[in-house]
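To begin, one chain is listed below as structure tokens, in the form predicted on its own.
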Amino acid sequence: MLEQSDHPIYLDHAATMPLLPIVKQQMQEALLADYGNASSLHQRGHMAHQIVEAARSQIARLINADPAEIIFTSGGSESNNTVMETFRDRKVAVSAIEHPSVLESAKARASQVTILPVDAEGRVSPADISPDVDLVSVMLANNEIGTLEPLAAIAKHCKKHNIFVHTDATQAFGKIKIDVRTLGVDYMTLSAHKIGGPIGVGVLYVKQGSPYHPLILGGHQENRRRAGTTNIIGIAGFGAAAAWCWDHWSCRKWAGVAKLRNELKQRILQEIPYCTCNTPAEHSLPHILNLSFAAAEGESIQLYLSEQGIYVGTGSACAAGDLRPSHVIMATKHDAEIAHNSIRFALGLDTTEADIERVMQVLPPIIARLRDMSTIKLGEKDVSI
């Protein structure tokens, strides 16, 4: 086995991004500031309130929303659950590849849940949406395979039938240009840690005039839309991350990552037999690459790579420890073997050519070793996947 490099290679940006330096700085400044509770009327409370409102404006600007349409939450899962609470006992349709916080909360609250099928690339067809539902929830981009959904077309179809539209844009946020007006959605979920902000703070965009019911009751915070003492430090970090994305046109920076992602894809497919790409060649985020390797389990690949200082994912980080095959790949490939044998490379803005070269030094021997230990004998039957 190759010796571990002194330089760790982090390729799990879809799970979480490291804190941006400016975010660390802004959070430290907020920690040291003599601020109070943002709900208090005295001077220190006013200082805290200013931090919150500045961040609200920075985030709203990034998606072309009005600041009044931005509600701070504890993260993407809370935002998704809040939408489903708003449509409790109503008819809801969600895509088969949604994040579990959408799928499970819809099943727990809606009177009827329709699971929208996806094609082999993970895309929803507007034609499959029934006109008799009250809410449709389709993520803007999938967190496991990177598929970009035809969300504007979906929203246009839904508006013809007076259907409200929610999108979990957590994974796409900061990676591609997002305009809530152009997309035509009524609700959008965002999370700070996907753009270099802190873990534990998120946003729910609610278009003015759209129905809304708070998930957390018992306080007047967020204009009575979300009770609980305001997370000043986290919100300060979220605002700093959003401002960085705006100032540096982050969507253009991420578009440049696609070149390295495609290079990695090409080399793996050329140098390692019996593997396939689960990420669409088109209509996908620029940094995600999901592949399956016959006769080599995804979690084993992940652990061996980790020993070499290369950190990748095996699907949704929220499902870590779940032995069931990825519901996303099951919905697209309909094959448990392909799902179990998948890993996800999620490149970052700091990924280099040298990182790709290191992966290709380490990965082929790992796959060969796992296949040597497998009871599946490649070549005896058609196992190309």
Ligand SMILES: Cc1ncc(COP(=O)(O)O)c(C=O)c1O
The other form holds:
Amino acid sequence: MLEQSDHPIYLDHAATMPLLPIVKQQMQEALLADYGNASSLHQRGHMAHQIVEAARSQIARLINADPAEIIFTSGGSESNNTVMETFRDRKVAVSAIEHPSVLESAKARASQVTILPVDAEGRVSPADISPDVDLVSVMLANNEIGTLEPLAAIAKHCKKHNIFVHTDATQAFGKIKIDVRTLGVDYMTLSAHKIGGPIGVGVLYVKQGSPYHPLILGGHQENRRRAGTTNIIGIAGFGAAAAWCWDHWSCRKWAGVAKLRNELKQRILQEIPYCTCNTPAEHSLPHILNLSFAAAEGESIQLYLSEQGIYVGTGSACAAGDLRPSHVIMATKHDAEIAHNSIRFALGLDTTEADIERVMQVLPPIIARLRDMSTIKLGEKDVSI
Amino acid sequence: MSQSENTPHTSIIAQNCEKVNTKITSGASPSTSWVYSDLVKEHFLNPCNFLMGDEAQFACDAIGVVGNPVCGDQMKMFLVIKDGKISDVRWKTYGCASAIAATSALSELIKGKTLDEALTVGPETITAYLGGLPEHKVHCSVLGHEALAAAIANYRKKP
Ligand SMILES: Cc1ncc(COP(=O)(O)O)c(C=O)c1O
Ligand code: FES
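Would you generate the structure of this protein in the form predicted together with the named molecule, following the form predicted on its own above?
In what comes next, the whole complex appears, and the chain from above leads the way.
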């Protein structure tokens, strides 16, 4: 029935993407070149400086920013924390489905945090934003269910009331076209490892003239905006990944992944009864598919799939370190069981038809087995598609 | 009185339970790809004694259920009791890998025991038998013990 796969199928690209070959190559080159401290004035320092500035430009052009508006950080989490540090003791509104690095850093620093509700698809409505907040933070795309937020409309609403706007674009970056000018945002978070760059390096875009307060003090680096000796190898990798996205029209490639994602969705909904789709039909990233399988707990599904060489994510409390169900599914579906039973497939550019076929060979018997073991009887609760 | 002899379910014990039980000596060997011990993995992938299909079809003398699907875990124990001993046991579990493994392990540990003996099989016994559980997963083994205790309490309440 269940056969061991010949090659593993990685469907967790929203957690992290494998390094692109060109990224590995350029990071190796940077490693082998005896670079200096990017701040040093001698020749080696200058070499390092050039690597960093090239990367800055490569990332800036992908979002239509000026290189001077790009600040390198240690990742998406630091970028999000930096925005909240800037708005310490101010009034902040964040969506209910933000990444914890937005939610928790806002709660730790702001004088008042308003949680913006989302609809069943995870979308924020600009009308819910109160005019008296100082900052609104709504992600461009959600990492668990893939929802695309109406950011341009949100920013337009905020500008009317002189509210600053931050968007965590960690998941959307490289997948959909992003233009900070037409979006009208003041701050944007990016992370290298979600586009095939290395883990541990990110960017905060800060629009010229927007308020800014560094999170990490004690050095003149990044124009006094982020202290710490520059992470040259990481930044070289981030630059290479951004250049790859630009050169290969990555957004077009990712848009093509939607076909396979939709096929997977259709087949699961047709071949496995009692499933709920948590990813919006429209307004979603092309590669994310989040589904819940009634009566089958997510960590168990995930580990049975892992045993078959298929790697996915889950929103189940059992798989979370803090044993809390996904706040994203709770905010959209308001149902703990749907959260516990959720599985996230995040396809990659190299996912094939054959991979989808293998998932469809392996997944239905796993769900059937877990349902057979489960205390929950199917159909006892109304599960709608 | 046991009613189980004639049910079709007496033959559905997973094939490799004995193999699992011969491995308990050294407990877990660290596995690089799993957060759980090898024995947890064994019991999760090939659980023993779970009640396949419709539970109404399984004739038993006592049932205990604990947990809540809203919290992410629920366990149900079905005991066949003969001459004061647990002659057969089945279970259903909704929950994570350690919940499934813990119930499977418990079902093996209590078979053939008197009710009082079975009650001494606590969470520590189950966890030790499985070669340890991650700290935040120990509660899953507590649930198994509670389901068993509930089943036995229900049995003893019977007139
Ligand atoms: C939406 C979102 N924001 C922020 C982060 C954090 O990024 P990083 O891992 O670079 O700190 C992630 C990824 O984990 C994410 O998905
Ligand atoms: S059943 Fe949820 S953590 Fe074990």
